[in-house]
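Given as C-alpha cells, the chain that follows is alone and in the form predicted alone.
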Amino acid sequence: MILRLSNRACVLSGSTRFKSTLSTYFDETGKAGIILKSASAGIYENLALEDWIHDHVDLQNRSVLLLWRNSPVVVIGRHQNPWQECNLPLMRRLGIPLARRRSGGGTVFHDFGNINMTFFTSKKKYDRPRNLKVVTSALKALRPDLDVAATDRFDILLNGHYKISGTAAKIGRSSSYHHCTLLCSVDRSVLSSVLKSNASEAIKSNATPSVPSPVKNLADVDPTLDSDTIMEAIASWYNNEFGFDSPVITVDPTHEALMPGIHKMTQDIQMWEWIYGKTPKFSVCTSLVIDDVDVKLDMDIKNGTVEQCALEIPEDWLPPEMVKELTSTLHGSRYCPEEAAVLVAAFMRTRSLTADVAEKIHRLCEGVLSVM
C-alpha cells in the first residue's frame, strides 16, 4: 500500500505489495474520523465504494465522510421506476447511463458540477440534521451572506426556495450512511430534460415517485463557489463539527487488493437485473396513433420483463391472428427497446408477409418501443 502525503491531502492507491486492506489501514491509524475523496468519476465504482465501506469498515468505532463526483449520469432510488422517472430514450441518445442506488429517495442527475457527500456512522450515531449542518456551515464560511438552510425533508434550500441538495439514506442493522447532493454548476438544461419522463402518463405503478422542486446552482449566486473550493470547506467543517483531525485521503475504488470484493460489487450494481429488474411491478396503458388508426397498448411488467401484452387494433388494419402472434413474441422478454426490436425483427423474418403488412408491423413496433 502506498500513502503519499501532501500539504492538504493523502493519496491511497494500490501497488504490488499490499500490507493491508483499506479497512485494516483505518484500524491501524486509530482515527475516530476519516475523510475520503474518490479518485473515480464512474457512478458504478462510486456506488460500489459506498457499499464496500458500509459492509467492510468498522463504523462502530469511527465515522467516515466520502466526497465524490461523477461524469453525467441519472441515479434513481432503490424503490423507483426508471421509465416513470426519466427520459430513457433521450438518455440513450446522449449517452447518459442510468444507475440504481441501494438507498431510497428520489431521482437525481449528476455531472461534474454536482458534489456527492456520504456520511457513514454507526446506526446509533446516524444524524442527518448534524450532517447537513456541516454542509450549510461550510457554505456560510465561504460566503457569510449566503441564504442556505436545511428543511424538515432534509433538503437544503437556497434563498428559501431553490433546492440545491437532496438526501437519501441506507440504515443497516448496526451501520448506516446518509448521502446528499450539492448543486454547484450542474448543466440545468440537461438535468431538466433527462428528469422529465416521456412515458409517465402511460404508467401505473406503486413505485416511490420523486418530488419535483425548482433548483439553482450555487455558481449562479457566486461563480467563485466551485466544486473543489466547496469540498475543501466541507472537509474542514466535518473535522470542526465532530472534533476530528483527518486529512483528505484520495482513494481509488478500482483497486481490488485494497478493497477485496469491490470489483464484484461494481459489476453487480451495473447489471440490467439490478438497474431495471428491481423495478416494482407496473403496468403500461396507452393509446398509439399509427396511420390515423387508434391502437390500445396494455402491458404488465414484473421484474423488468413483460408478463402480459395486449394490443387492440382494428381487424381491417391488421389480422387478429397476426396481432396475437406478435404480442406472444414479447411475453417473457425484457421491457427494453433493444430486445423487443430484435424479437420483432425475428418474428418478421420467419413469416411470409406482404410489403403492406410488414410496413404496418414496423410502424407498430416503433410505437410500442417509444414508451420503453
The other form holds:
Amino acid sequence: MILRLSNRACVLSGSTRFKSTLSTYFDETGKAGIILKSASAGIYENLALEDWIHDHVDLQNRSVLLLWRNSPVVVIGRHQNPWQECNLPLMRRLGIPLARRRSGGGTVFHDFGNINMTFFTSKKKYDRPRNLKVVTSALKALRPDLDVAATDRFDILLNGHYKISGTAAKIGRSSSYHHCTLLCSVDRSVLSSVLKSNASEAIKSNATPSVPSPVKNLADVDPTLDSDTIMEAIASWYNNEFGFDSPVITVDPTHEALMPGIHKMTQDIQMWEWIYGKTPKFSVCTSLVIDDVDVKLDMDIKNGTVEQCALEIPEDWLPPEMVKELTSTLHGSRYCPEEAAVLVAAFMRTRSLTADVAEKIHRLCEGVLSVM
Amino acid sequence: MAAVITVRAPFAFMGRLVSSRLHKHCCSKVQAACLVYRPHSYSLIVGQQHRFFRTSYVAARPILSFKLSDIGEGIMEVTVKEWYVKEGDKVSQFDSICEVQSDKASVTITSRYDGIIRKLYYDVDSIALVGKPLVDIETDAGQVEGPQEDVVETPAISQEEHTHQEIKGHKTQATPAVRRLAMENNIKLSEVVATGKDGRILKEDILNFIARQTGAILPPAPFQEICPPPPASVAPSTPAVKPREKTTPPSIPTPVIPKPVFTGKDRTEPIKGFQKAMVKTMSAALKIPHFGYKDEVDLSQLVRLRSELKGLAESRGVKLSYMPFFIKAASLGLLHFPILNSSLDENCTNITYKAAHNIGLAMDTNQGLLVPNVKNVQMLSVFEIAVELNRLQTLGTSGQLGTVDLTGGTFTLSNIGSIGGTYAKPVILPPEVAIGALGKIQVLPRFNHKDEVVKAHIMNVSWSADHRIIDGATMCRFSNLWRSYLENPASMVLDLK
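Next up, the form predicted together with its partner chain in place of the form predicted alone?
Let us now look at the entire complex, which starts with that chain.
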C-alpha cells in the first residue's frame, strides 16, 4: 500500500490490497500517533475526510493530526446563519463557494494561504490548550522572536492583538476532534469583504454569531514564513509534544476503496439541505425603497425555506390581491434568489400584466432578492 | 402511577359507561393501557349480578431519565441547538438525540438506551445543565439503568456477553437485544456482516446470517421438518431421514432460496421551488390548443461556416455554438411572420404583436428547467447573440439569473438535441404562441441535386404553435424561411439587419 517512503513522507494508495481500509492500515502499523496530510484542496472532500476519520478510525488508543488547505471558500459553523455571516451575493459573483462544517464556532475564510489542522483524539484525551501549544511552540521554534500566544477563547494572537488562528471542535460519543486555522498568507482584502454580510441588520436569529477580530498574516511580519515550512514544523512539534514518531502521510480523500463511504459523505456535505437548510429558524424584517415607494418586507424562514412572507405595499402602487398572490407564490420556496426568481417568473407568465405593472414587479423582486 | 378504580357493574349498560369514564381518568403519563375492560366478556353474562375484576396493567415499562453527562474541560452548561428526536419517537442505543454547543465545541449526544422518547426537557436555544435530566426514555423492562457516566465503551448491560469479539481492533456495536439473539444462536458477532450505521450489527444482519447458514429462514422447529435437512446435520439424523428418502425421488434437495423481502417504501414530498414553477407554467399551457409541425434541415453549410468562425469568436473571448445562428434566423423569419411573435389576451379578443424579438432559450440546470431569454434579437448580430448566450449560461450555472432575464420572452427555442433526441413535441410557454425544439445533428446520407449520395448534417426541428391564431400554412412558411437561411447561410447576409 505504501508507494514510497522518503524524507519522512509517504503516499498511501490502496490499489493492491482492496480489503484494507485506512483504519485497518493504522491498526496494522500499531502507531500511537499518526500525521496525515490531505492531497485535495476541495473543501467538501476535506470535510468529508475529517468526518470519515472521526467515524471510522479507532481513536481510543491513537491520536491523529490532519493537515489540510483549501482553495478559496467560506466555512460557517454548525449552527450559524450564512446570510448573517457573509456576503452571499459577492461570493456568488466571485465564484467562492460556501460550506458548513460539523463543528461549532464561527465563520472563517480559507484559501491556500491558510493552514487547517485537525487534532483527533478520544473523548478522554480532548485537550485544546495542549493542541494549541503544539502550534505556538512550532512557530516559536521557527522564529524565536515571534510573539504568538493562545488565549482562553482558544484563539492564537500575534503581537497580543491580531488573530491568526481560530478554533472549533466536535465531540461525539467516544471520540472528538479539535480543528483550527492558521493565517499564513491569506488574501485579506477578499477575506474582509466576503465575511461582511450585506443583510445582517435585517435578520433576527438565534444562530451562533461570529465574533469579528482584526487579523494579520504571519507572512506580514516575516515574509520568509510559508505554509509548507510551517506545516512541517507543526508536524514535528506534534511528534515532540505527544511523544510520537509518525511521518507525514499524504491521503487522497477521493479514494473510495481506501475509505469506504467517503464518497457519499462528500456528496452529503454539499447538499443545499445541509449548507443552507440547517440554518436555525430566523426572520427577515426590512424596508426597501423602490421607485420612491416604501415597501416593508417580513419573512420567516425555517430550514432555509420561506414559511411565511408578507409585503406591505401602498395600495395605489400595486393592487393588493396581486401582492397577496405574489407572496403566496414565495411560500415554500427556498430562501435562494435563483429559486425565488424562477417562481416569480412563472407567476408573471401565467398572469396577463400590463407593461408598467410588470416593471414594478421586476423592481420589487430585485429588492426582495437582494437580501437573499 | 396507575389509575386504579374498582367497579361493581351488574348491567352491560353500566359497564360501558364505566369504561368511558375510566379512559378519561387515566393519567397520561402511564402509557400502557391503564384499565382493560372487555365488554364482550361481560355481555355473555348479562342480567346476572357479577363482580368484575379489573385487569390493571400498571406501568411495567420503566421510564429512565437520561442525564446530560460531563462533556469535559469542566463545562457545566451547554446550549441545546437541535433536537433529532421528538416525544414519541423510537430510539435505539447510540442513535443521535440532540446537538448541543458549548464554547465552540459542537457535541452530539447519543442515546444510552433503546426505547421511546417520552419527554424533552429543553427547547432549542435553551441552556442545559450538565448532570441534570435531558430526556426521559421509556425502556423495555429488561434494560438496566446503566452507570451515570455517558458510556464510552460497550455498556455495562452487555458485559456478560464477551462475545463482543473485536473486529480488527474495533469493538462490535450491537444493541443488547441483538447480542442476546446472537448468543442464543451461538453466533460470533465478528462473523456477522454489519449493515447498520457506524458498522453497527442490526437484528436483520443476525437473521440474514442465520438464513445463510441453514439455508432456511427461522422461525423454529415445526418448519424444519418440512424443509430439507441442512448438510451439517445429515449424519446424526440418518435413521429419521431414511424412511423419508424412500418416498422422495433420489435427487439433490432443491435449494430453498429465502424469498427476498422488498422493504422499499413510497416517498411523498411536497412540490416546491423549480418544480412548482414548472407545474404552474405547464398547467397554464394546457389551455392552448397546440398543433405540431416537423421538418428536416440540412446544416452541412452551416457546419462549415461555424468551424471557420469558431476560432475568430474565441479570439474575441466568446464560445460560438450553433444556437446564435438558429436564434438569428428565427428573428429574421419573425420579421416576415410577426403573428408568431405575438400574444393572445385572456379572453381571446385581442392579439398583441410584440415589437421586440425576445427569444427564449430552454436551459437545463441541475435544479431543473430554466428559460432565460435574449432581448431584442432583431437588433443584435450573431456575435452579439453569442455573447449574450454565454452570459446567460454563466449566470444559469451559478444560480444568479434574475427575474428580468427569466421574463419577457416572446418566442422560444429549445435545444434538446444537445442532450439527445430527434423529434419532440414542445409545450408552448405562455404568454407566447409558438415554440421550436431542435433535435440532434446527425450525419446521414442524402441525395444532392446531381443525384449523388453525399454526406449531410441533418437536424430535425419540431414546432408547436397556438392553433387559435396560427394556422398550419403560416407555420410551414415560417419554417421554410428559417430553414432556407440555415441551409444557405449566405442568404442571411442579404437580409441581415
